[in-house]
Each structure stands twice: as structure tokens, then as C-alpha cells.
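Take a look at this single chain, the form predicted alone, given in C-alpha cells.
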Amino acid sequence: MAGAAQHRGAFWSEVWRYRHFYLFISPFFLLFAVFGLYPLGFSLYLSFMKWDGLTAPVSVGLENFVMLFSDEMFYTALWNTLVIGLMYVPPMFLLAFIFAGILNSKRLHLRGLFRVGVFMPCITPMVVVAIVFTLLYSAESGLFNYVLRAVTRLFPGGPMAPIPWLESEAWSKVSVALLLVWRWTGYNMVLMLAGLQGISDDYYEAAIIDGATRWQRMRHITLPLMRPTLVFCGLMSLIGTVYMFDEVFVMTQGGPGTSSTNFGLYLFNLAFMDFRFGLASSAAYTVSIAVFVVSLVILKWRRPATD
């Protein structure tokens, strides 16, 4: 007991000695506790409560989770989220990797300008993006339909009918996916570019001396050493896809019908349209646990194959 008390005394003595440094970093931890830890804990508390934001919370035990798994809209939102993710993540990764390889070339002039140009969609306000893409998707005067009609005029059968990008349940997910590819390719390109720049040129020089082709260098050097970066991009894409809200809300509002209602919009509707905060909290925690498990599986691939 005396040893433990002496150890605690030494600990607090060290804390007091460096109190000025702790004071300087304390604002971050205070803000994180108020705006990070407290909402997490309160949301967990609400997942076992029935609360509309006005009356006193009422304990319902696991009723929220039972209602969640019997809610057809919950499964529809998860399905839409999965489909949109499969539509945009693979082409986004491919384009980001291609752009990163091109912009990493020392023979390319004005590389900085091109990098800024590719990254610019990430920082463009979503309202501006929504207005522009709404005009592009217009069935009558949109650029996409104009290009499709011009191209199909060259083939037998004449120009194709305009595609109702935002008015059709069959095309609403495609419309959102195209916007996401345009918006987030630059973000992943920057991450992959950093990964490429972290690979020493010595590996490539040795491979060239040994007679390795470009494809062999890509397969046995670039991709293995880029694995941590690719895993990180995959994790960020997974989290971003599940909790995506802005793009769907401003473009389609989840319609037509529920064809593009993803999980982020489903949560928003539960909490701030239906005022079912307990059910929304249970849905958030259920999906967060699933995302956490999937993330652990993905993280097993983070180590380079050369380790």
C-alpha cells in the first residue's frame, strides 16, 4: 500500500511539474469530451430509450433493436448503400490510382496545377455541386443526355431517348454514384500519390536491371508497397459510404420513392423528421458495430507483402 501511495504521489508530482503543457493541450480534450465522448455516451443511452426530443425519455429495453430489425426501410437503406458503394468505389479507386501514377511522373510539367485541379471537387461546396449536376442530369437540356444523343446518332436506330437520371428509380443510384466518383476521386488520388512517393526508386531501378516489365514492377513492387495506403483508402471509403448524407440529400432526397435512400439519410429521417431518437440511436450503433467488424477484417491486409 505504501508503495502504491508513493507511486501515485510521484505521478501527480510529475503532472504538477508539467502543468503548463497540460494546460495548453487541455482545450482539445475538453472539446472532444463535450462534442465527442458525451454524444457517443448519450446516443448509447438513447438506444434503450423512447424519446421524441421534447418529453422525458422512457426506458424500453431492447425494443428499439427489435423494431429496427423488423423495419423494412432499414434493409432498403442498407441495400441502397451497398449498391451505391459498389457502383462508385471501384471506378473511383481505379481513376485515383491512374491519376496518382500520372501526376507522380517527373516528366510531367505543371504537376502541382494538375494535382490541384483533380483535388478541387473535394473542397467544392455541396450546394454548388448539386446545382451543377442537376443541370447536367436534366432530361431535356442536360449535357449528359446531349452527349448521349450526339453519340448514338452515329449508330443505326438514331439518337436514344433522354435518360431520366433523377426521375427514374432505375437511374437514381447511378446518378449519385457518378457524382461521388467525380467528387472523391481527387481525395483518394492525393492519398495514393503520397503512397507512391513513399516508394524508393531503388526498387524500380533494381527491377529494371533484372529485366522486369512495367506490369511486373506494378505487380511485385508498387501494389504490395501501396497496400497500407490502399487499405486506408478502403476504410475511409467504407465509412464515407455508410454515413454519406450530403450528396444524396441535395441531389435526390432519397427518391424517387426510396430508390436512393441510403443509411445516412435513413438516420436523418428517423431522428429529425420522425423524432424517433431512440430508434435512430439503435440503428447508428448497430451499423457502427458492423462497420467496426468489417474494418478489423480489412485492417488485416494493411501490412505490405514484403514484410
Contents of the next structure:
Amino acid sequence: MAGAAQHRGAFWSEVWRYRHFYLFISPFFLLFAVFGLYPLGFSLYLSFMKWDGLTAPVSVGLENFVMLFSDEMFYTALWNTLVIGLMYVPPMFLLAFIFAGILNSKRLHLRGLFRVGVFMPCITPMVVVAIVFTLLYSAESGLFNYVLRAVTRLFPGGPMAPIPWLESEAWSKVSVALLLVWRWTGYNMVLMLAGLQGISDDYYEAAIIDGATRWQRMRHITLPLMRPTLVFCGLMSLIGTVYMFDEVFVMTQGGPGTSSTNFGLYLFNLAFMDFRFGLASSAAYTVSIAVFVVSLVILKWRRPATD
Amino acid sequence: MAGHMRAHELPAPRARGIKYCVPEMLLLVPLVLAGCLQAPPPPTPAGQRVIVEVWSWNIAAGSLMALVPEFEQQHPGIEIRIDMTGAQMQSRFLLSLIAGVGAPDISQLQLVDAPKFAPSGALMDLTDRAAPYADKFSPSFWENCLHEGRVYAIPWDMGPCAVFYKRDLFARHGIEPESIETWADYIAAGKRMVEASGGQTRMLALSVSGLFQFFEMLMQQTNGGIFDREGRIIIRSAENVAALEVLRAILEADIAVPINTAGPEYYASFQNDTIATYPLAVWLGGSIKDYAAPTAGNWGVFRLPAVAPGGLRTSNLGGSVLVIPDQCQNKEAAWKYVEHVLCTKEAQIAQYRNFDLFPCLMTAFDDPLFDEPDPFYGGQKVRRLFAEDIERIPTLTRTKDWNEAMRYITQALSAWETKKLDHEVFLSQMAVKLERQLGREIAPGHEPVEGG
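For comparison with the form predicted alone, provide the form predicted together with the partner chain.
To see the whole picture, the full complex is given below, headed by that same chain.
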């Protein structure tokens, strides 16, 4: 006991001794407590409540979770999220990797210009992007269908026909996925470029002396050493896909039907359209736990293979 | 330990930092002083002026602003501040009601949102003050401002519907707008329009994701609805089937172009030949004037086609109300302003004349403004046309769940169209879905049918 008390005393005297430094770092912790920790705790509390935001919350136990798991829209939203994710993440990774490889090449001129060019989409305000894409996707007069029509004229009888990008349940996910590839390739490319630049040239020189082919160098040096970067990109994409909102909200509002309603939009609708804050909190917590578990699994692969 | 060492090396640069800061601090002193001197509002000699803050959006806010000087002249003790809050307004308003502070003294709300806020207890009960005006507003609107017989909102503008059309296209293809009396006539005219223009001109814009708005418009013509006055579900009804039949007929006639209402392409179409008519509410006129001013004179309006010969030839889409939050400190002053802008004929007429906000106050309809020819519509007296039969529009009971129900129906209408679902089956499915999701009961006589 005395030992513990002494230890505690030592702890506080250390804190007092460095009080100025703690004072300087305190703004972050204060802000985090108010805007991060408190909402986290409050939404956990809300997930066991029924609350419309205006009248007093009523405790409902686990009813929100029961309701959530019996809501077909919850599953539809998760399914749509998964499909959109599978549609855009692989091509985006491939493109980002290729662009990063090109930009990493020492023979390339105007590297900064290209880097900015590829990165630009992800710093453009999303609402502007979505509105421009809505125009590009227009069934009647959009650029994409204009090109498709021109191709059809050149090769009559071909399978190309105007596509109802945003107007059909079959195409709406594809349209969202294409937008996401365009928007997020640059972001992942910058991360991957940093990863590539972190790989020492010595490995490649040694491998070349050993007579390794291009593919062998890629397979046994670049990819293993890039693993932490790829895992990080994967994690960011996972979280981004689940909580994506403005892309879908501005471009399709989740439609037609429910074909492009992802989890982020589902959550928004529950909370801010229907004022069901309890149900929305329980949905958010359920999916956050799932995302957390999947993240742990992904993180297991983070360490670079050194064999 | 290393951190410990480094920590003790820090004081020197820190001291230097402070020294460098001193001149800058001195520069700040006058600014701070100026701030202090400005901070308290100067007391007016004629006693305290009460400030009333109003939240509103775009055109409506402009309209309120135009009425301020006159009001302040009549009420020297009141100062009105209009805050044009934009798209975030509803969530900000909700947050301020939850927090119990920060709400404005008066706020604009969409008509469909009013029933969501009314039962909360966060809005001022206006029943006694509004009593003299109860029968002066459009009845279909007034009903939605009530909750359990108490008044929580005052109707502002409404959206009576008609069909805007382009005169040159109708003349070129020899179609008489006056000959269109029912939706069947409209479809026939549409087919002629498409054929005569070689497919270049379509009759209207109607996209899969925008079907609900059209359904809502038709539903009022057939006296259908989603909820009855007790809040029970009445979506499966012969009236709604009749509305869906019209909608399906329009879609199957292949006279529509799949463009979203209120999208950029839609606005662009005001100035080209892709779309001939726009069956929508009176407020579309404001947008046409904004986006296509050079087309003035080429526009005309004909009354909304009826579902059956002799049927109702109008409907309502949209509209807004003003509410006073219960946390308002100057309720008396706030009410005076609401009363002035919404319950007086003069203010309503000024708003309609200058900002195209169609008055909900029916006593305004006998104003000569309604019989003035409008040059934008080739001299047609469109205002009178919009005012006609407004009192006959049936009440669409919204309830607080209207937006949620609307979303489910919007989503399902897409499948109804693409899979060509039977109307009864579709409405039965919706009844079941609404019952489950909203926890409301289905009214007797509106139970889902077999196969639904």
C-alpha cells in the first residue's frame, strides 16, 4: 500500500514538474474529450435509447439492435457497400500502384506536375465533383454516353448503347465506383509513392547483380517491402467505403430504388431524416465493431515479410 | 531520461520567444480596446429595442428582408434581423432545439417538416393568437400546421400546380394547350409532340428517382393519401391506384425524358427544345425567370390535367411555414412580425409580386394583382389560373413520419416501374412496409390484398 501511494505521489510530482508541457499539449486533449470522447460515449448510451432528438430519451434495452437486425435495409446497405468496395478498390489499387511506379521513375520529367495532377481529384470539394459527374453520366446528353454513341456509329451493330448510368438500378453502383476510382487513386498513389521511395536502391542493385528479372524484383523486393503501405491503404479504403457519404448523397441520393444506398447514407437517413438517433447509434456501433475486427485482421499482415 | 535532459534545455529559447512577442502584443492593444468599446450595443434613447432574429432561405429570405423597413417603421421598438442560413438550416435548427439555446426567434420550415417539430413541445403554441386567421388560409395547408388541435406554425407560401409550356413548340407542332383537359389528353398531345418533332422534343421530364413528386401531385387529384387524420396507413386505396394508373400511362407512352427535376440539365432545358411542358408547382416560374430570362414571352401555363373529365385541375407541391421556437425570449415581438408578413394581405401580395411566393392566405386572392397580365407568359393572367380551386385541394395528412414514408415509397416506385408491378400489389407491399417501419396501424378498409 505504502509503495503504491509513494508511486502515485511520484507520478503526480512528475506531472507537476512538467506542468507547463502538459499545459501546452492540453488543448488537443480537451478538444478530443469534448468532440471525440464525449460523442463516442453518448452514442453508446443512445444505442440503448429511443430518442427523436426533441423529446426525452426512453430506455429500450436491446430493442434497437433487434430492430436493426430485422431491418432489410440494413443488409441492403451493407451489401451495397461491399459491392461498391469490391468494384472500386482493386482497380484503384492497381492504378495507384502503376502511377506511383511511373512517378518513382528517375527518367520522368515534370514529376511535380504529374503528382499534382493525379492528386488534384481528392482535394476538389466532393459536392462539385459529384455535380460534374452527374452531368458526365447524364443518359441524354452526358459525355460518357456521347462517346458511347460515337463508338456505336463507328462500329455499327456493336454492343455499345447509351447507358442509363444513374437512372438504372443495375448501373448506379458502377457509376459510384467509377467516381471513387477517379477520386481516390491520387491519394493512394501518394501513399504508395512514399512507400516506394522508402525502399533502398541497394536491394535492387544487389538483386540485379544476382541476375533477378524485373518480375522477380517486383515479387520479392517491392511487394514485400510495400506491405505496410498497402495495408494502410487497404484500411483507409475500408473505413472510407463504409462511411462514404457525400459522393452518394449528391449524385444518386442512394437510388434508384435502394441500389446505391451504402452504409453511410443509411446511417444519415436514420439519424437526420427520420430522427431515430437511438437506432442510428446502434447501427453505427454494430458496424464500427465489425470494421474494428476486420481492421485487426488486416493489420496482422502489416509487418513486412523479411524471409 | 533523454526527454528529461531536453526539457531542461528549453527555457532559453522560450524566454527569447516572449521578448520577440512584446512589440506584437503592443500592436494588439488598440485592437482589443476597440473591441471592448464596440462590444456592448449602444442603448437607444427611446428605450430598449427588441431584436428578433429570423432564419430563412434564399428567395424567401429576400422576400422577408424587403418587408423589414415597413415593419420597423410601424413598430419602432422592434429590430428584425434576417439570417439567410442556407442548406444546413434544418439540422442547425434541430440542434438548437435539442440544446435548448441558440434557436432563432422565428424560423422558416418546409411544410412537410412542420409536423415533425410540432409534437416536440419545442415550438410556441400559437393557437390563441392565430385564431382570427384560422379560416383565412388554404385548408389543406392549415391542417398540417396543427398538432392535436393546437397551432404550431403559420402557413406562408404554397405550391399550386399547373403545366408550364413553351408557346413556340406548341404552335410549331399545331397543338392547342386549351384542348388538354385530362391526363389522357395530355398523353395524346405528348405523343403528337414527340412524333411531330421527330423525337427531338419530349413532352416532359420524368425520371425513375423523381416519381414520388409526380405521384404526390396526382394523389391529391384523386383524393388519395398515405395517412388518415388519425395517422393510420391508408396507402392501399382505389384513389392511389387511380393515381398510379395515370403515372404508368405517362411512362408507357414514352413521352418523357429521364431527367431529374432540379438538376442542371433540367434548368438547361428551359432554353432549348428538349422538353415541351413542365407539370409542376407555381414556384417553378421563379426558376424559369432566373435561369431563362431571355425566353420571356414564350411561356404559357395551362391548368393541370384532370385524372377524369370534370375532375380537380390543381394540386399542391411544396410550400413553407414560419414557426416561433418556445425558447424565444421576445415572443410578443416575434408574433407581431409573423402576423405582419403572413396574415396581412398587403404583405402577402408584395411577396407574391416581387418574389413569386404564392400566398397561402386566401383573402389575398381578390387582389387586382391576380388579374394582371404577366408579360413573361405572353400576357396571360397566370396568377388567377394558379389561384383557381385552391380551396378544393384535399388535405394530405403528413404526420411526423412523412419524410421517412416518402423515402420508402420513392425507393419502391423505382422497382414498381422497372418490374412493372401491379398497382394493388405494390401498394399492399408499401402498406406492410410502412406498418412495420413506422409502427403505425393500417386503417380499416386499407388492408393489404392477397399477393401483396
